[in-house]
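The chain below stands alone, shown as C-alpha cells; this is the form predicted on its own.
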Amino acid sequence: MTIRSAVTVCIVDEARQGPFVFHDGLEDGCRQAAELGFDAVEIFAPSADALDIEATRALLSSHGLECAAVGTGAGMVKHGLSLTIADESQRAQACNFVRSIIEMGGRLGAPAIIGSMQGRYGGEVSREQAMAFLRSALDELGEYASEFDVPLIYEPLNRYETNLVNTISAGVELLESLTTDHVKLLADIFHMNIEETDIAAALREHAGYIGHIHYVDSNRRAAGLGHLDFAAIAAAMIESEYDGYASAEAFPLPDAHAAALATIDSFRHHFRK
C-alpha cells in the first residue's frame, strides 16, 4: 500500500480564482511539482482538446510525474453544463463533455472526476428526477471509463455546492444503486469537514469505495494551514489501506509555492516517516 502525493494544476482561465494550487500553465505547474517532490499532478483543463496528449505525456515523463486525475468542472464553470439539468439536450451535452474528459484522462492513465458537473435539484427538477438523471449518467460514464481501464470518480460536495449527495455514506448509497461497478468516490477533506461528524471514521468505514482523496484543510488552504487533525486523518488513510493519491486541491495561499510546499511537508510528515 503506497499513498502518493499530487497537486492541482488549473489551465482554465474562468477558474483562476478557484481552489487550485498552480494556475500559470501546465509546464510551470509540472516543473514546480517536480522540484518540490510530488509524485503527480491533477489537471483541470477547459476541454479535452486543450491538451496535446503526446506532448503532455512527454512533459510528465520529463519531470518524473504521473497524472493523478483530470477534472470535468470546466463543463460547469466554462460551459454551464450539468448532468441533472431539466433539458434533455443539455444533459446530453454534459454527458458528452464528461466522456471527452474521460477519454483524455484515460489516455494519460488517469480517472476523470465528476464534482460540480453533478448539478443540483430544484425548479423543474425534483430530487427524485435529479438522482435518476445522475444515476443514469454515472452508469453510462462509469462503463465508458472502464474501456480505458480507469474508474470514474464521483465527488460528494458540501451542502452549499449541491443538494444531491453531501456525505461519503450518501455517496456509498448512490454507488450501490448503480448497475456499473466502475465508479469510486472522491473523499474531499474540505467538504468532509463541513458534512461529516468524524472525518477519520468516515474514511475507515467506507474505505473500499474511495478512489481519490483531496488532501486539503478546513479552510480550503493547504494541509496544516487550517484547524484539522491530519494525524488522525492520515492514520485512517493508512489503516484503511488506501492506495491512491492525496491530492492538494487548495487555494494558492499565501501563494502557490507556499501552498504546495505546505502540502508536501504535511504529506512527508504523515506518510513518509
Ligand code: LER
Second form
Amino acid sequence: MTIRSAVTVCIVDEARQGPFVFHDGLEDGCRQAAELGFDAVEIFAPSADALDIEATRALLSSHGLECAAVGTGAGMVKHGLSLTIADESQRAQACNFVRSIIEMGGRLGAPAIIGSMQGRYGGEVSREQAMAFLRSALDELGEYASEFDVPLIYEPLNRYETNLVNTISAGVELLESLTTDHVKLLADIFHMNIEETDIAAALREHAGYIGHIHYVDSNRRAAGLGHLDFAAIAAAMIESEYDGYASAEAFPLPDAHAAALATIDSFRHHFRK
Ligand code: LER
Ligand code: MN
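To test you: the structure above is the form predicted on its own. What is the structure of the form predicted in complex with ligand LER?
All chains and molecules follow, beginning with the one already shown.
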C-alpha cells in the first residue's frame, strides 16, 4: 500500500485563474515539483497535441517524476463541450476530446479525469437523459482507458459546478450502474467539504471505489491552509488502504511555491511519519 504525492501543473491559458498550483509551463512545474520532493505531477493540458509524449516522458524521468493523472477540463474551458450537452455532434466531439486525452495520459502511464466535462442537466436535457448520456460516455471511455492499462477517473463535483453527481456515494451509485468496471472515483476534498456529512467517513466507506484524491483544504488552498482536519482525513486514507495519489489541486496562494511547500509538508507530516 502506498500513498504518493502529486502537484498540479496547468498549461491551459484560459485556466490561469484556476485551482492549480503551477502555471508557468511544464518544465518549471516539473523542476519545482522535483525540488520539493513530490512523486508526481498532474497535468492539465489544452489538448493532446499540446504535449510531445517522448519529450514529456524524458522531462518527467529526468526529474524522477511520474505523471499522476491528466485533466480533460480544457474541452469545457476552451471549447464549451461536455458529455451531456444537448447537441449530438457536440457530445461526440466531447467524447473524442476525452478519448484523445485518455490516449495522451495512457502513453504517459496516467489516467484521465472527467470532472467539468460531465456537464449538467437543464433546458432541453432532463436529469434522466443527462445521466443516460453520462453512463454511455463513461462505459465507452472506461473501456477505451483499459486499452492503455489505466482506469478512467470520474469526479463528483460540488453543487455549484454540476447538478449530476455531488457526493462520493452518488458517484458509487453511478459506477455500479455502468457495464464497464474500469472507472474509479476521484475524491476531491474541496468538493467533499461542501457536500459530505463527514469527509473521513465517506473516504472509509467508499474506499474500494476511490482511485485518485485531490488533496486540498476547505478554501481550495493547500492542505493545512484552511480549516479541515487533515489528521482525520489522512487516517481514513491510511486505514482504508488507499493506494494512489494525494494530488494538490489548489490555488497558488499565497504563491505557487508556498502552496506546493505547504502541501508536501502536510503530506510528509501525515503519510511519512
Ligand atoms: C473542478 O472543480 C475540479 O475539481 C477539477 O478537478 C475537475 O475539472
Ligand atoms: Mn478536483
